[in-house]
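First comes one chain, alone, set out as C-alpha cells in the form predicted on its own.
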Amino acid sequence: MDRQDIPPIRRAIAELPSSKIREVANLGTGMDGVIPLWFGEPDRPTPDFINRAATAALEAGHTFYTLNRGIPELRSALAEYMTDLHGQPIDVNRVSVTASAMNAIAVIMQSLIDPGDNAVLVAPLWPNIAACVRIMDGEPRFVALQTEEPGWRLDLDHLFDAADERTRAIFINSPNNPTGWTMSGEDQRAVLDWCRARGIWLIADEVYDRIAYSAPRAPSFLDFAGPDDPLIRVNSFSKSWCMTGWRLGWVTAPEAFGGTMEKMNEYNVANAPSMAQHAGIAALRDGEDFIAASVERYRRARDLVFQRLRALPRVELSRPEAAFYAFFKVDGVGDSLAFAKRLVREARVGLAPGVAFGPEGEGYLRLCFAAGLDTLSEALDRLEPALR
C-alpha cells in the first residue's frame, strides 16, 4: 500500500480544518526575534507557590491513577471556593476535575451532540468549540455579538431565533475570547430561564472570570442557578493562576451529570494527571494575591495597548471589560490570516487571525497583552508602520 493511500477516516476529521492560530505560530516559531503574541497565555511561568505543591506531591508518590472526577481534596477545595466566590452552596457532588477546560468542552459535547444536532454558539469564539461541535458530525450555529459604543452586544432575540427542534446547548463564552465582552448578570438570568423553559442545556465557559477589570470577578451564571437547572459551567486553572501547560480545568453541573462526567473520563483521559492536581489545591487555597496583582498588571497592559492601537486611524476596537486581548479591525485587511503571517515575516510579531475565530473575526486581529510592559510597547513600535 501506497503511504499515501491509507484506510480512510470520519468525514467530519477529515474536513476540520486546522488551527488558524496555529498556523501563524508555526510560521514564526523558530524565526530570530519574533514576539509571540498569538496564543491566550501569560508570559510569566507558574508562580513557586504552586510548583512547589507539585513537587511535594511527586515526592509523596502521587504519580497513579485518580478517581475519574478527580481526587476527593481538590474537588472539596473546589466546591469551597466556588461557594465563597457566588455567596451560592456549591455541592461537592457537582464538581468534576478535567484534564483541561478544553477536554471538559470537548466532554460535553460529546456528551449532547448525537449526528444532525446542533449547539448555538455566541461569535467571535475560540475555534477549538465549533470544532469539537463538528468532530460530533453536529452543527455549530453562530450568533454574531454586535459592535456598537462603547463595546460589544449581545441581542438575546437574535440568540432564541437561531435555535430549534434539533438545538441541544447554548454555548456563552463569558467572559469572552477574543472580544473581552462580558455578559451581564440581568442577561444570563434571562438565558438560563429561556433554556429552562425549554429543557435545552447552557454551557457556560467562564475561564476568564477572575481577569475582570471593573469587579473582583465576572457575572456568573453560578450567582443565580440552582442546583439542578440545566447548566454545565466550564472552567481552568491556565488563565487565572498562569497553570496553562498543567492541563487542569473543572466542570459544575447538576448532580445527576456526574455520572457521565465520570464515564466520559474514564473513556478520554481516565483523570487529569494526579500532581497537577494536589498543585490546584495550593491555587486555590493561597493564590488570591497572585490573582490580584496579575489583574492589576493586565490592566496596565491593556490601557497602554489601547492608548496606542486606538491612535492609529485604519485601527478600529473597544476597550475590553475583562481577559487579556485587543481584538481589533484593521481597516483595508480583508484576510486577517495572510496579514497576520505578513506580520510575522516583516514586523516579527506575532499575532492570532481574526478569522480564526469565525466569519464573523475576519478582518480583525487579536493581541495578547498578557506580558510585560517593554515587551508589549516593542511590539507595538513594530506593529504600527503596518497598521497605520
Given for the second form:
2 protein chains.
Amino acid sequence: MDRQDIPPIRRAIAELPSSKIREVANLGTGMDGVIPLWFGEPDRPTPDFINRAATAALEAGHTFYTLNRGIPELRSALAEYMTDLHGQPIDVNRVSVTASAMNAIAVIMQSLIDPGDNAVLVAPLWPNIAACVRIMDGEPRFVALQTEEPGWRLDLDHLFDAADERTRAIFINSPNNPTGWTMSGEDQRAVLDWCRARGIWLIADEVYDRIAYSAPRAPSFLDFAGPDDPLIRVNSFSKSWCMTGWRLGWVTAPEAFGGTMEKMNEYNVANAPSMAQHAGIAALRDGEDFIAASVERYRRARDLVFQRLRALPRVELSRPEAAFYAFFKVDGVGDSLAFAKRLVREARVGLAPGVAFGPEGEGYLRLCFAAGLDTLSEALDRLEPALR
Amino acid sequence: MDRQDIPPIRRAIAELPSSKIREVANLGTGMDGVIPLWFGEPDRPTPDFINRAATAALEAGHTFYTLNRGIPELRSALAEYMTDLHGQPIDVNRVSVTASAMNAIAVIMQSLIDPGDNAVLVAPLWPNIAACVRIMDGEPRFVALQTEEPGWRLDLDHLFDAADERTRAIFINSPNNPTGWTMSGEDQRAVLDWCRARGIWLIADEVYDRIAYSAPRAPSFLDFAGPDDPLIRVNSFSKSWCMTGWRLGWVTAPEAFGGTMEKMNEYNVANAPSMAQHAGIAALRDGEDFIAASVERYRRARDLVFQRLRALPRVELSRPEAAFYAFFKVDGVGDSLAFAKRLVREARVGLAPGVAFGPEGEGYLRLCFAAGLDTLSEALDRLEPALR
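Which structure goes with the form predicted together with another copy of the chain, now that we have seen the form predicted on its own?
Full complex below, order starting with the chain above.
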C-alpha cells in the first residue's frame, strides 16, 4: 500500500460535497476586515440568564449522562411551551431532546432511509439535509420553490408528483433557510393530509418558527396535527435563544416513534449535553422577552437590508417574512460561488453563495442580517458598487 | 391507515435491540434504596476547575458554532497532550474534536460501512459498537476473548481469520469494557501490521487508557503508529475527567481522514458543544492530579471488590488491570438478564447483565466499581447471599 493512501471510505461519503458556504468563509477568514454575513447564526452571544442556568447546573453536579431522550424537567417544559404556543395539547411522551436539530435530522434519516429510498425536499434548502439522505445511500429529490410576487411559492402538485413508492419522507423547512418562504397553514394541512393518506413521514424543520415578522410566530404543523399523525417536527434552541454553540434541539413526533428516538440517540450521541439541557429550561421559562427583542432587532435589520438592496436595479428580492436572511438574485451572475468569492476579495463582505443551497439557488446570494445596523450599513456600502 | 400506526421505520433500526443494561436500570429506578452500579460512569461529578473553565467560556461569549473539527486551541492542546503521553509527535492536523467518543464511532462507521460490509469486533463489548455497524446495514463479526489465568486473552489468529474481503475495519476496545482486558503493545503492533498490509482500518477505542492499575497508562496504538497508518483512534473526556454529561471526545487519525471527519461532523452534530471544548482545555492542562487521585480511588475499590467476590465459591473473575469494572461469572447462572433483575428486586443492587455485551458475556455480571468504598461494601453485603 502506498503510505500516502488510506483504506477505503464509502463512495457516498467521499462524494459528499464540502460546504460551499465554508469555502467562501475559509477564503475570508484569513483576511483583515471582512464583514462575515455568511453563516446562519445570530451575532449575539447567549443571554446571561441562560448561561447562569448552565453554571448553576454545573455547580449542582449535573454533569452525568442523562436519559437518552432528555431530562424529564426539560421534556415537560418543552411540552408545556408547545402546548401554550400552539394551542394544542402536546404530550410529554411525544417529546425527545436531541443534541441539536442537525443531529435530530441525521438520526431521523438514519431511521427512515434504506439504500435506494428517497426523500422529497423543498429547495433551495440548507445543504445538510440532502447530505443526511445521501449518507444513507438515499436519493434527495428536490422540488423547487417558485419566485412570484410578493414572494416564494410552493406548487403542491409538484411536491406530490415528486413522490413515488420509494418515498419515505417529505421534508419541509418553513420558515425556510435561505429564502424566508413560509408555508401557509392551509398548505400545511394539505401536505399532512397527503402524507397521512399514503403512510409517508412528514419531517417539518421549524427552527425559525419564532423569527417571524408579520405574526408572533410562523404557522406550524403542530397547530393542528393529531398526536398520531405521521409528523416528525424538529426544532432547535440555536436560533430563537442564540444557543448555536450548545447543541440542543428537540423532536416532537408520535409517541410510537419515541422508542426509535431513544435507541438512535443512545447509539449516536447518548444525550444532549447535560448543562445545555438545564440551560434550555431557563430559556423556555424566561426567554420570551429576549425573543421579542431579538425579532424587533432583526426586523429593523431586515427593513434596512431590503430597502437598500431593492434599490439596486440588478438585484431582485422579495421581503422575507421570517428567518433572518435576504436571499437575492443578481442579474448577470451565473456562478454564485465565484461571485461570492469576488465579493470577499473586492468588497470585503462575506455572503453565502446561492448554489450552496442547491442548483435552485444558483444566481442568488444569501445575506444573514442577524447583525447590528451599523455593521449592515457598512456591509451594504461596500456591496453596492459590486451589485450596481 | 390505522391511526395507531406510523409509517415504516427501517428494518435495521426496528430490529436494533434496546439496551439490556437500561432494562435492568429501568426496573430499579423506581425502587427505593437500590445501589446503582449498572452504568459505566464515575460516581463523582466533574471537578470544579473544569466547570469553572466552562463558566468562564460562557461569560466570555464562547457560545457560537465552532469549526467542525473543534476550536484550534483544544486541538493543539490535544496534540501536545498525546505527544507528551505517547512519546511520539502527534500533529494537530491528525486531531478532530467530536461530540463524544460515541458520536465519533457513529460517524466513523457511517464513513466506512456500506450494506453487506463487515467490521470485526472483539467481544464481549459495549453493545453500542455493533449497533453502529447494524445501522449501516453492516455485519458485526464477533471474535471472543478467552478466559485464561490470570485474565482474558485474544487469539490473534481468530481475529484475523474472522476478516474477509468485505471487512472494512477491525475494532479493538482496550482497555476493554466490560472485562478490563488490555492488549499488549506487542499484540497491538501485530494487529496494526496486519491492517496496514491489507488496507483495512483499525479502529482503536481507548477511552479507558488512563484508568490503569499496573502502569501509569495502558498501552496505546499511538505509542508506535506512524502518522499515515490506517489507525483511527478514539478517546473521550468522559471517563478520565468525569465528564460524561458534556459529550466531548476526540479522534486521532491520518491527516488524509481529516476531511471526512470535517464533513461527517458538519452533517451530524456540527461541532462538540463550545463550552465543553473550552472546559476540555482546562482538563488537559490541569487534570493530571485529578486523574492520579481517581485511579488510586478506583484501585482501592477494585481491590475490595475483587477480594470479596473471589472469596465466593460460585464466582469466577480475574483481577482487572484497567477500567473500572468487575466482570464476573456466577456458576449456575444461565440467564444473566433475569439474574440481574432478581438482584435488583431481592438484593437491591443494580448490576449490568453480561449478555448486554453480547452472547460471549452470557452468564456474567458487570459491576462498576467507580464508587465509594462504603457504597461498594454495602453492595457486596447485599450481593453475597445471592451469590453464595
